[in-house]
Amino acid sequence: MNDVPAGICRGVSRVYQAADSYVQALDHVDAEFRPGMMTALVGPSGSGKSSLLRILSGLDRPSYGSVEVGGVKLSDMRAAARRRARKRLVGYVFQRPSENLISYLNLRDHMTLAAQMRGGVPKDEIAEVLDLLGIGALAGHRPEELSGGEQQRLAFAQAAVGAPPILVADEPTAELDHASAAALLEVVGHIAKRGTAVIFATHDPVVAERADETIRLESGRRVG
């Protein structure tokens, strides 16, 4: 397995201004995420899990500290440059399936669009990812014709196409029953084995147990 981290956070802090005060969402967090590994971010609501995911994925910049993904220092980039880098380096899965998918596009269209955003991906790789996630036979289906679990599989498929260094997911199983969540995490493990570092936030200890590593946050600090 490649020992070079796919993602690195060093002293990452994030401070938000709220009305007349400031809120410290993250406080000097250090972390490394390795290819082929699934990492669970755990902790109570407000502990900083989503903030760390957004910074790691390049959606936000840290107030202090540095973030590197695939050898590229995202924390040094302005917004436009981060957007370009994010398309190439990061797959992102939101909690609600509807936030990941476009209602009028079928599964094949979603994958084609995702491949184009990643800079072009061979058709056989697209087919491989779909088969890996067990939805290769649903290419002509739109989101409304898929179950919740199938929608999240599609979300992971389009995030994983092109094998980005990291794939982050914010509570990806929150709207699934336990059986669907377990099945999803099983196939997501196959994505990781292809060399992508998968990082997901979760409140579910059963889901967290499926991860190779666990990072615990409390009040914005890493405590485990």
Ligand code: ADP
The other form holds:
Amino acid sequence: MNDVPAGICRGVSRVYQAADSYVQALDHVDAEFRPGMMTALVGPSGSGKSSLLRILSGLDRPSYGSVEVGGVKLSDMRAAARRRARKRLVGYVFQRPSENLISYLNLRDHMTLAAQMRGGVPKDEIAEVLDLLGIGALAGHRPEELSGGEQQRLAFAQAAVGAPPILVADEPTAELDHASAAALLEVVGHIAKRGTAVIFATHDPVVAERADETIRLESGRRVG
Ligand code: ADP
Ligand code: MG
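So that was the form predicted alone. Now I'd like the form predicted in complex with the ligand, please.
Everything in the complex follows now, all chains and molecules, and the chain you saw is the first one.
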């Protein structure tokens, strides 16, 4: 594994403006994410986990500070340029399996679409990613024919295809039981080993334990 970070947050702060007040969701957060490593982002509800993941993945911009992914400074880009850069640089997995998938497409179609979004990938790579995630035999299945754990495996497969520098997942196991969550994280580890930095938020200490590193937030500050 190489030592050049795939993702870097420097002094990242995010202030949200509500109707008549401001919320400081993130306060000068520094973090680096290396290829091949899984990082768990932990902390109580409201501590800023989702805010940090949205900024790291280029869905949002920091109020102060900078974010770099794959050598590209996402935080300097306007929305349209960031959207284009994200397709190449970031895989993203939402909490709810249904948010990641389209009900009338089967697994193979999801992967074809994901590969197109990345600008095309070698044909063998789709099969390789599906095998690593243990869903290679389910190509003809639609989401409703998959278990929650299998749906999230597909969501990770879509996010991992094309080997983006970072793969970001916001509470990907929140809707799964312990056994499915542990099994999912195990196979996601194989994805990281291909050279992607995987960063996921979780409430669950058992899930967090499966990561190589942990980052802890409290009230928007990094405390561990
Ligand atoms: P977590 O994911 O750890 O629960 P969030 O990043 O969602 O934390 O939220 C951090 C803080 O920012 C919370 O106080 C939350 O209420 C606030 N917040 C998040 N998103 C917004 C928003 N769009 N507008 C205003 N406040 C927000
Ligand atoms: Mg959250």
